[in-house]
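This document opens with one chain alone, in structure tokens, the form predicted alone.
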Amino acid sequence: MKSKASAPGKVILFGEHFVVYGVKAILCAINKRVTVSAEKIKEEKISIKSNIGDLLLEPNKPISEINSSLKPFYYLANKILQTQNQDIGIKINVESDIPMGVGLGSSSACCVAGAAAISKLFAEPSKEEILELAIEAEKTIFQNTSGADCTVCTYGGIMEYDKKNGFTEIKSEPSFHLVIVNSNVEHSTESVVAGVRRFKEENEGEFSKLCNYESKLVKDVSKLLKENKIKELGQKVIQNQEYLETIGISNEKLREIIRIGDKVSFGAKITGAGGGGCIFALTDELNLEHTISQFKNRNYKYFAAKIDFKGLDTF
């Protein structure tokens, strides 16, 4: 028996870093996907093949002893084999068109699609059960994950997320496009997050004001999304980037890309941790191609994306 599942990547539209301190973030799933297939095998092995490498291990190894970015898949397969009390193995194949390590939710999409495909070999789990498993798996690589990325990869669409109350769907289908550009600057999420923490500790009053500004901005954005006011959303993108500059997660390379985006789109900003990784430029159909051409002419790595409203898909 073989099962298959796919899950989308994600973009943080507004609220990154501030979400750690109680402000809402707005995320959306994007139409770039990870597809995972799983099948039972007679040999008691967990075999994982992907475009970033392979892993072949016997079941029941301590997860702490596995030094591989594929260990969330091992965790999922091993846990499900234990739960089902099965003396068999599982073969897993992973295909992804989401760039890795640049804040676009590739690991979360892997965990969601992996949880769905492997679970489906033995049962018909609900999306809620798959999400719970996916977050567990993601914690093997990001111990302090909020679960926001796995959530949007599971359900798709646009959502508000805050640490206290979880997620709320924004029930609208705005027609914007995103041009996502990779700075090709390596960054450490942990060190960037630590830098923001230091900024907060050294500038308590200013940081508190920024959190209040961001809260109001997110509230305004939720309304604009429902009204599909893309130009006004672009102004909020620019405003949010100013706050991210203030807390110190930008650099000259990111600023250079954002300046190009601001000239040709409705607004551009960092998405994710910052320090490197990606920015997005907000467009509609009319200025999409022109925006793309400006990054293409400068030899940046980029792709166009739309909101994925489907979320997890099993087949």
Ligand code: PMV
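Could you present the same protein in the form predicted in complex with this ligand, rather than the form predicted alone shown above?
Single chain only below; no partners, no other molecules.
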């Protein structure tokens, strides 16, 4: 028996980092996906194949001993095998068209699609159960995750998220396009988040003001999204980028890309942890091609994305 699931990547439109301290963030799923297939095998092994490498291990190894970015899949397969009274193994295959390690939710999409594909070999879990499992798996690589990424990868669409209340779907279908540009600068979410924590500890007053500004901005954004006011949303993108500059997650390379984006689109900002990774430029149909051409002419790695409304898909 084989089961298959796919989940989209995501961008954080507004509120990254501040979300860690309880502020609302706005995220959307994008039309780039990870597909995971899983099957039971007779051999008592967990076998994972992917375009970034393979892993073949016996079950029941302590997760701390596994030094591989495929660790979340091992965690999921092992956890699910432990609940079964069968001497079997699981074979997993991962295919992804989401660029990795650049803040586009590739690991969350892997955890969500992995949790769905593997658990569906034995049961019919609900989306909520799959999400819970996916967040657990994501914690094996990023202990302090807010859970926001896995949530949007599971449900798709556009949503508000905060740590206390979880997610609220934003029901409108805004007509923007995102041009996502990769800075090609590697970053570690964990160390950038730790840097922001240091900034907060050294500047409690300023950080708390920024959290208030960000909360207000997100409130305005929710309204603008419902009204499909893309130009005004662009102004909020620019404003949010200023807050991110203040907390120290930007750098010269990112600022250079954002300057190009700001000239041709409605506004550009970092998406995700920063320190490297990606930026997005907000456009509509009319300035999409021109925005793309500016990044293309300068040989940047980029792609245009739309909102994915499907979320987790199982088949």
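Positions refer to the first chain, counted from 1. Just so we're on the same page, rigid core means the largest C-alpha set that superposes within 1.5 Å between forms. None of the values given here were measured: they were computed from a predicted structure.
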- Item | Per-residue C-alpha change between the two forms, N182, threshold 2 Å, rigid core fit | no
- Message: Is S126 displaced by at least 2 Å at its C-alpha between the two forms when the rigid core is overlaid?
- Response: no
